[in-house]
Each structure stands twice: as C-alpha cells, then as structure tokens.
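Have a look below at one chain only, the form predicted on its own, in structure tokens format.
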Amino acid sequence: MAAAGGRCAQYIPALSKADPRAVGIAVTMADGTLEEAGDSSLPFTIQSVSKAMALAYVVETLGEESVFARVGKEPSGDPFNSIIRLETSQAGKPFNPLINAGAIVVSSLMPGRTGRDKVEGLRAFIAAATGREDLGIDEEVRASENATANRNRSIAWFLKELALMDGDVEECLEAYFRQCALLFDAAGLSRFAAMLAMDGLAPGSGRRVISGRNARIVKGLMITCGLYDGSGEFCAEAGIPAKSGVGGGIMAAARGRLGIGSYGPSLDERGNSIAGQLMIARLSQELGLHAL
C-alpha cells in the first residue's frame, strides 16, 4: 500500500485548503444499517468518485452500446489526466470511463443542453440511489477547477476532434467540473456503494436503481481502473471494486455484503487517499470481503 506522508491535492488550489488530518469511514449494510467512525459526515467534493456515479447514470439512461462506442473498458496504467494514451490508442477512444478523458466523454453524454442541466439530472439520480437530497456544489472548488483546467480543455478539444463529444465543449466541461465539485460525505458514498454491492438495488428498500448488468459493468471498471495506476496494488490488498477522488474520498462495494465510503484528503503520489486505502484494505481483510 502507499506509504505515509502524503498531502492534499495542490493542482486545484481550493482543494489544498482541506485539513490533511481529517479521517472518516462509513459502512452501509444490505439492509440499510449505517455504521460510522471519525469524520464520516464531513462534506467534501467527491471529484473523480463522481465518474463511477456518472457512468452508472449514463449507462442506465442511454444503454451500454451508446457509451462504449465512445469509450473503452481497459485499464490504461497511466495517471488519471494523461493525454498520451488518447493520442496513440489504436481504438481511437479513451481506454476507460474512469480516467479524465473517458469521464469527459461520459459527462458530455448526460442528458441536458447545458452543463448545469446535465448535473441536475445526475444529482437527482444520486439522490434516488442514496435517499440523500443534500448534494450541494462547492462553487469555490468548481471555479478553481475551471480556472486551472488547461489540461482538461486540451483533452476535451482532442475528443471533439475525434468526434467523441457532441455539443459545446465548454458546456460539456462545465458539466464535468460541476459533477466533480458535488459535495457529499463518507456516509453518502457508502450508500451509493451499497447499491452497487447489491447489484443495483437500493439498500434497505430493495428498490431497483439500475440493472444488475449495469451495476456489474460499473464495478468491473472500478476494480480494474478505479484507483488509476494504483488499481492493481489496491486490488491485491483489498480485493473489492473501489473508486477514488482527489478530494480524499473513496467508495468501495463488497458484492452482496456492504458499501464503504471513506474520507482522508491526504493523498499518495497517484492521487489516492492514503487513509482511505488503508482503512478499506484492513476492513476487507478483517471481514473477509476480498472477492478474488
């Protein structure tokens, strides 16, 4: 696992203000029971955790063929904001939906004309999946991401050149920035993860949110690509699908058992929460959650 001694994300100035000592974890069981410890109710921007949520939303809304005609299902082995694989890929599309290039494509496919419209639909989907209506948007973080997005703009315009994005580039990027700036907490992440763990059924009520196949598609990509170029190491240690974000969150789904949400903004060199990785791996080992 990653060594101690990380720091909060620096490349988005607003994220660097987080308290690096904050740590929290929450677990939602299949019956909806919630167990929490530490800073589990402290709001933070979910950043790239939103990529798995947006993928679930768009695949369920448009169908998997519409999505995977424009983005692949393979690990890249590169950092989350890499451009080189997009340019050299023989497939002519991003390797997967959980790196920035693939996630921007998915954001562009969300229903709605404007970036705000697209993310309102995503917010309603997350609320339906979790029973939580309290998803705000951190406007300071959104503005900070927009102001420092030169690499993501380069990626987006290249995607437009490849005819992988419809609509206005800036509106698609606005949707991406807004989804990354959604405010949630570890407890909320654990409820969404529990829905995935139950193959698309909401914890407690058993109400279907997404199809079982779509839930498995999302989890399959999470276990292979969810922690970027640290995915293989985390899979060997924890053995369950997970998705991280540079805001410090990780959500993980143990099939048929439970969902986990963690928060710890001190990151390793790959952009993954150090505390979150350690807590989830320890929990997996103690509860026998390893799926492999």
Contents of the next structure:
Amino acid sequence: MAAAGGRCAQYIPALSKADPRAVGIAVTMADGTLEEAGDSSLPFTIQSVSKAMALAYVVETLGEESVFARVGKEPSGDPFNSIIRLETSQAGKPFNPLINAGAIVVSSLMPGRTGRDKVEGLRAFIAAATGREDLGIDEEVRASENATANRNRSIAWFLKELALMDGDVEECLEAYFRQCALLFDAAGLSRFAAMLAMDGLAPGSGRRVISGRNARIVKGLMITCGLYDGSGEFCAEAGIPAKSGVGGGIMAAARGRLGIGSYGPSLDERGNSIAGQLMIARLSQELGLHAL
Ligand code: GLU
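To test you: the structure above is the form predicted on its own. What is the structure of the form predicted together with ligand GLU?
Below is the entire complex, every chain and molecule, led by the chain shown above.
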C-alpha cells in the first residue's frame, strides 16, 4: 500500500533516518494466533503508542481516581505537543493522557523514583500483556529526543508549577523519553491491542492483565483521542480504538475480535502513519470491525 505524500518525523533527528517505504501489519486473534505481512517484525520506537500502554499500567496499578485527579478524559483538538490549554483551561490539568502533557503526568505517576525504574515497571507490564520479553530501548532515539525536547521540557516544568507532578521533573521526563524509545514491532503491538480487545485478558493464555473497566477506559480514550487531531476522521473511517506514534506505529483493538499492529514511518501532517491508517481502515471494512 502506498504511503505517498508523507515523511518520517523530522523533529526528533534520529527518527528521520527510518526507511519511509517500510510497511508492515500484524493481527493477533483472541487465542493468540498471529497473522502478519510485510515489515511486521521490524523493530521501531513506539513513541506515543506507549502513552496508551502507560495509561493501562497506571490505572491498573494506582486506580482510576488518583490518575484522573491529575489528567482529564476529553479530546483537546490540539496538536499532540500543544502547551496552550494548560494555562487557559478551567480544569487546570491536561485534557487527556494521550497528548504529551497528559502523558508526561502519567509517566510521573508510574511507580519508581528514577526514569529508568519507572520504565522497567512499564516494560514488565508490557511483557505480561504480550508474552514478549524482548523490548529494548533505542538509546540513539532516546538521546536525540532528550537533546531536542525544549517543548516537552517546557510542558513538564509547567505541570510542576500546576502541582500535577510529584518527584524530580528531569526523572519524569527521562521516563517519558525512555517509554517513547521502547523498541517493539507491529506483531508486538498487535498482541497488546488484542489484550485490550479482549477486555484485559492476555491473548492465548487468557490471563487477566487489567480489569474490564480499565480496558474500557483506555479504549474510550483511544477512540476519542488516540490519533490526536485526526481522531474523529479516523474513527469515522475505521471505527476502532487506536493509538498512533510518530515512530510510525499504530495499535488498534477491535472488541471481542482481534488486535492490530501496523508500521509505516511515513506520517501525515498530524503525525499519524499514512499506511497504517489506510491498512487498518481497509481491514475494518473487509472484516466488519467498525464499532459504530
Ligand atoms: N516522543 C514524542 C514526543 O513527545 C512522541 C510523540 C508522538 O509519538 O506523537 O514528541
């Protein structure tokens, strides 16, 4: 499938080196069976896909009340890295956990004092959900983001000013950069998505990873906010809760049916994988996955 017109993320220098023509897709069924095509086992940094995973981790670990005391559940309609509403909104907290401001709050809530400890916990959680123990961290991408993160750093310090973040700001940012730099593949994303699709049960083993309610919370935020300011359009086309990342990944959870992971680093102007959106919308039409 062509990914014409887009380009790889440029604002994190190391991401611009990805092959813009790479394309892969993977589907995990409830019983754990995997179907895959193209570059489905090519590792890439999951970037903002990690925001949905980290949200699942903290709501399950800390409970929804403590999480949503500090971050909202509403779409913002703004670009992923926008800072403007932090000062102007009445709520005095980020709109949702899937924009950068909300995700940095979630990273700060992950158990552990250092960024490294926090992400080790997240990594163990993802391993339990997917059966995959092999998640690495792309040190070049992590360092590249850290070196250029003036906007995320500004957001984090402003969150500290709003008393929405405990602990050391730089350690919380380190956690955020590390989780974004986690290396996974489309097959791995499809396994996590399948766990969400099965209302919190791991594909294959059927072991409970998160509660059914928490799975609904995460999927509710994915369908309304998962593709940033492109969420409404994607929802109309594909009708599946999904989360994208500027590394080119998308994970999508079709309730009771299957989990999808896709890879295609060529992005549209909103930062969403062009090929991934097309492939998931096509699968949704062909398999009747549209939830609406
Ligand atoms: N690490 C990226 C950032 O905060 C994630 C953005 C994304 O994937 O949308 O800028």
